[in-house]
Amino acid sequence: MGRTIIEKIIQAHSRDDAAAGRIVWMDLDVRSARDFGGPNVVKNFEQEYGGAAPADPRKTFFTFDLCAPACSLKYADNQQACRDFARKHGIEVFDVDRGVGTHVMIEEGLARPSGTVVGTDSHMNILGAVGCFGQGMGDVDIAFAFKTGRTWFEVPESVKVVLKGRPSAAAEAKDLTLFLCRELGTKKIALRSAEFYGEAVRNLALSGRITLCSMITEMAGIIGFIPENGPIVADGDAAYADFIELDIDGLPPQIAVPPSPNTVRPLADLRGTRIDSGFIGSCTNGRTEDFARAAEILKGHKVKKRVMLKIVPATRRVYEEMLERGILETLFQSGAIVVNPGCGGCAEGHVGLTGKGETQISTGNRNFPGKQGKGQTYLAGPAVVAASCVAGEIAGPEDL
């Protein structure tokens, strides 16, 4: 019988029978944590192993994303303990200047095809973008991966979803994310890995495909590949668990609204919705495309004067390409708030959280009550949160 993506991945990682349902134990090819969850991987490390080090630290990383410089004592003080753990090891640390941990492991070449990586983030997952099995698992877990590199895992049944037909023009990534947020829900792929067929995600750029692997735990899924744009592919006789064949042809822009990202409608069903605030950017559209999108939008206009544009980029390596491409600019005269490289409205403290009665049309992808303020959050893809905060209510670009 042959192999699915995931249990390939696996199986060259463990010396066990990796075939879906079996438990094994698997290599790690990277062992991280981040500056939330960081600090209890600290202490649950020196309480459990003393004075020992690492397996290997030149495969263990520290990524600060969620609050990023810290933005109260408790998390400086978080940050620290990690920066002294990983000096006294010598350990890299991808600190507050370098974002989103997930996506600079990609951008360094830590998360590779085929690899293996687990971390704190819930959305290591975002990895399979890029072929690379990504796993987030509490601290206890990752304490003992910094130990022995290796885990415990077992392997999830897959899924194969094909998807038929062109969305229409004016969808983006996010919206065919959102689309499969409502059709697969959180049971089709629950504890499931996800591979997805179709011509609409074979042309899917890397910000695109980062995009819906992001989106996955939002499926209640293990992780989701594209195995037509990348470079590890599934046996003829791989056995699924389920095969899943949706329409998407013409598909126009969705939007989630609250109080899951789940719950999603076409735009046409919200347009004229009043909005407070706007939030470009997070894990899951934070990417240099999806900022040159929502400049393609605000060229020219400025954000509505009792709305606030909150920007947020990845990574540092986004920042420095939206400067030199004069996407900062653009973003800027708009009237958009623009700040460091971070994960933003997901964390306590960092941009993108709303007040009570605030309602925020954002790229993020969780809008559950409470997780991102007491406002309402509405998720959307940059060019309908950019037409928006120009509008001062949804729309879409035509609509400007």
Given for the second form:
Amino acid sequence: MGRTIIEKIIQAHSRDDAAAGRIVWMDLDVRSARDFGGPNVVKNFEQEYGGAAPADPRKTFFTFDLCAPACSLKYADNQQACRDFARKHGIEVFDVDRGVGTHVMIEEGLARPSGTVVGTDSHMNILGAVGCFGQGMGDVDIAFAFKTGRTWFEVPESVKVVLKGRPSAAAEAKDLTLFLCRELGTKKIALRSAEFYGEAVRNLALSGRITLCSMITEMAGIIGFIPENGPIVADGDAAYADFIELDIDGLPPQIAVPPSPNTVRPLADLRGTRIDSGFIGSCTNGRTEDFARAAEILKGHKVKKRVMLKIVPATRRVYEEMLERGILETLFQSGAIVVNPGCGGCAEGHVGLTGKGETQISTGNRNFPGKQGKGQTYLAGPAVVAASCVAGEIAGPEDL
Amino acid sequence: MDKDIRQGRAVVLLNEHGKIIEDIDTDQIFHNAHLHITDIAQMGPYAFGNLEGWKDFPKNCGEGDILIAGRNFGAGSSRQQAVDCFTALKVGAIFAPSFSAIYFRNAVNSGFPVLKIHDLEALIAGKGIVTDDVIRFDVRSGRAENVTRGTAFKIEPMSPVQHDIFVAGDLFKYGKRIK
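Any chance you could show the form predicted together with its partner chain after that form predicted alone?
So here's everything in the complex, that chain up top.
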């Protein structure tokens, strides 16, 4: 019997038979922790293993991205505890200047095709975008991984999702992703690996692949892969638990409305909804291409006076590209607030939260009640967020 | 007492319409504003701090309580605190038709009993489980009994790895055993 992509990757890291449904021991190429989860990993590690060294410090990393630089004493203490531990054991820290850990790992070549990477980030499966098995785990799991270099894992079944047709010219990777959040909900690929096929995904650049793969978590899936034009393919006779075909021909821009990323409607239904703030960034839409698209729309326009637009590049390299390509200047001239790279904007980090009564439109990946404060959050692609911030209400670029 | 057999008071997570709450995410269980907390003993008061209708849970829960929740419990983030806050409150177990993958692993690895329950909607609709009922269950066989009502129902037995970790206490203790 042939193997699906997830079976192939796990098999290459295990001496057990990595067929779907089996529980196997899997070697981990990279084990990491963030400033959230990281201090708990250190605490667990020291409690359980005392002064012992991690299995391989060269495969062990910290990535600080949640609260960067620390905006509270607690985070400052927590980050320092991780730095002290890292120094003691010779572990590299991608510190508060570097940005979103998963993106840094892609840029640094640590997340490789067919590799296995774990960390304290539930969007670690974003690494599916480069054909790598990334998985978010809690601090017990990661402390164990630091020490042993491996973990147990139930090999997931796979679902083949085929997208038919071509989205409208106005639709971005995010619109396709939100459409999938609606169609697949939290049941259809739950606890499974998804492989996406079809022209619409085949032609996605890395930034678009990242957008799609980043929201598999919101579909309750384990990970997503885009085999076509990607670095790893499934065997022709691989076994799938399900086969889903979706027609996306002419797909218009989509928006996730509160209370969840799976409650998605077309932009046309929401047009005119008043907004108070916008956010472009996150592991889902924090690449240079995302900001270039926003800048294209904001050029020659101003963010509406009563609206604030917060911009957070995913990484320092993205920030640099924005600087070199003049994107930063366009965003600045439009009145946007551009801050240093990281995960700000999605959780209580170094970029503001929403207040009671505030309505925000965001390129992030979650809008669960209370997640980013007491306000209401709508999720959309960079073009719609940029246009909405100029209009002061939910709008597409064609409305300006 | 056999570690596999447990007993506790059911707490059924219903919304204001009397429906079981599905897709409860980790920000509703343990909000990201409290992620800086690393001491398990301090996590209890924040359990369900962002879940409408259940914010008083830490004050009202008791040792050994069995939480009964809708499908996809623990969606969202990888935070261990969303499990540890229940450990801090000495909650006995969580039953749900399904859990998010990361949440389930986190619970398994810290030796906290999370168990899949079948036909939950029918059980609730038929008043087969109501808050305050006393439930006795066997994590190995999957047999569960509503002691208050004298009825029986099924939960999915722990997988071998989940059971091994549960018996050892947590993943660390289990890891030392298998070395």
